[in-house]
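One chain follows as structure tokens, the form predicted on its own.
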Amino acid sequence: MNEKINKLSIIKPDDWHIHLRENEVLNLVLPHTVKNFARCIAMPNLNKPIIDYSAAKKYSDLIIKKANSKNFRVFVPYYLNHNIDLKNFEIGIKQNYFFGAKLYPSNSTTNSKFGVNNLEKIYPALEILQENNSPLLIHAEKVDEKISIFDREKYFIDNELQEILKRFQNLKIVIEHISSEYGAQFVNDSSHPIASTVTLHHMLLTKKDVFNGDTNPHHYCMPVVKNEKDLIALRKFACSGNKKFFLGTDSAPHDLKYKEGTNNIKAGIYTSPIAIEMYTSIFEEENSLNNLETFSSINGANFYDLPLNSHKINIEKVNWINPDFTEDSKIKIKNFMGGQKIKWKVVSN
């Protein structure tokens, strides 16, 4: 039984969806990822989005240099937009400067104003992705003032995603940070090559943790967390060993000034400092520790046709207090579950 397990050794995990940002924030948050993950997909929604293969190479080279680890790899997707240089895009895909492409609906999340509101504009790029077996990574929300923020995922799946699937039946697709029972069930039932990343905060929080009187800025993310039935469904699929679901933290750091004392709260939760430990706790609660390695270290690599990592990490049942903040002299980032007791700890890698 899981309650008797106090130590685990698993293949070193990958984070298939993370925001590492840039400049001082990158310097501050990168060590948390390098410590516990062998590979990551770093999102391209920087202040100046990555829409050129030279920019993608420059960003990935910078991350690797700062990581200072011969065993760490980073992948950067192309930021889809309405003015794609298809020649540059195709070179970037074929030469592996881009790890597929990321679809942000316009104004759906942080730095998404350059995103897409007309799918037909990106169909030539999707054709290139399909021809090269390169993935389309989707922030799956339909943004419309008539649609509740809690229903955006369903509306995107029922409308935009269905149109994509009709035209590109062999396109490899990942719905990032799946957040609803409806979405997870769709991924599970689909006959297309489609999978999804699952964050720990979507398996730990419901909308009561965010919208209970005043908005809790440190639990505010996009897509927003939803109802308990959605949380339960995400746990079921993630912890089952189902090959269509794998780890992607969507860890998204913001300096405190963008989260507190503002009417324009930046969406994002910084989970990297406790990611592996809290995924472990969730799998323990679901009596599924035997599936933790499958979810965190195997499913994603298999879906992306990448080799499994050769190194392992060791996790032990050890109580420790997660610091309130990740900070230096210039930046202060609130840690998810900061100040709380964590029951597992990565002790070596």
Ligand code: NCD
Second form
Amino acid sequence: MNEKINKLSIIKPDDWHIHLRENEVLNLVLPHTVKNFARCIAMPNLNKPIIDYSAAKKYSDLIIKKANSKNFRVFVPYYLNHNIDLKNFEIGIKQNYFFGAKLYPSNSTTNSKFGVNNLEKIYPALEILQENNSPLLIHAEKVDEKISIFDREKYFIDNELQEILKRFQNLKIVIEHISSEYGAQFVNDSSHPIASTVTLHHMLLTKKDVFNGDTNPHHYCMPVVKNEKDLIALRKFACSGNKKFFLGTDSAPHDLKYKEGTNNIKAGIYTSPIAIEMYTSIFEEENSLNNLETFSSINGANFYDLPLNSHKINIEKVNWINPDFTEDSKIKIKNFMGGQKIKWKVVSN
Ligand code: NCD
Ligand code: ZN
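Coords for the form predicted together with ligand NCD, given the form predicted on its own:
Following is the full complex, with the preceding chain placed first.
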């Protein structure tokens, strides 16, 4: 069957994993999210991580004010660390200032140095999450100099995640930006309440796009993109309509100065400007356009017990060139697939 679809109308999507940052970067990147997404989870790995509910409230209020759109909503998770103020944490969870909590293994990615290297330290917080049906969002990578960066997801699942699942059988868990066949298969097979976000870049790139010749800093992110078999597996799970997989861009802007001309390249790819369009292309390539809405606008809301959005967006087959950069006089961010032809466009919302 080769039906030609040129137009789609889907429930307005949600971005269940994004980095909106602060200050000038926030001002620059936020419009891309507000335009095509109704809700988002804004990650708490700011320069000063979000570890109290007044900071979470301040950050989400700021985003909402800047978004200037009456239907846009933002959720901010708590940044798990070794010095949790459990009282503040519990109030924040119960009053919905925190949308669950984010586990960054320390030194696994950008702004993760205050993260966790001893799971025992966060068990009391996980207890509170479980009691309140509040989710644990995980950057699922085990950091150990003996483990290759390509195997970090597998080791985290086998060692750390299994331990968490054993102790917290009813805890709702999301493995963020799932990056390997092993991880996606694990999520699929698990009988726990566990799901995964899938980025567009993990469904478009493999490690040769990062490490062939000089490292390409604009394709460097954590978890690092992997092999073709992994990419194929992620596409299969995301495009199949499987309830456990949903949209999270992990769009992670960095100014050019942290990407080029430095030995200390920051991990993160800025995909927001073309996110919906490229997810659409991927689903088209997989002959699965009929499952796009399920992935982008239904599965995540259902997993998080949230209502579906009432607005729709229209996407049409229109060629356009994605600008190279998102920039103003102070900040310059390389757009993922900048300068390239994009085959779909969100035409109204
Ligand atoms: C993210 C960032 O830049 O904050 N980077 C990334 O490579 N994805 C952090 C993260 O989600 O790992
Ligand atoms: Zn992220």
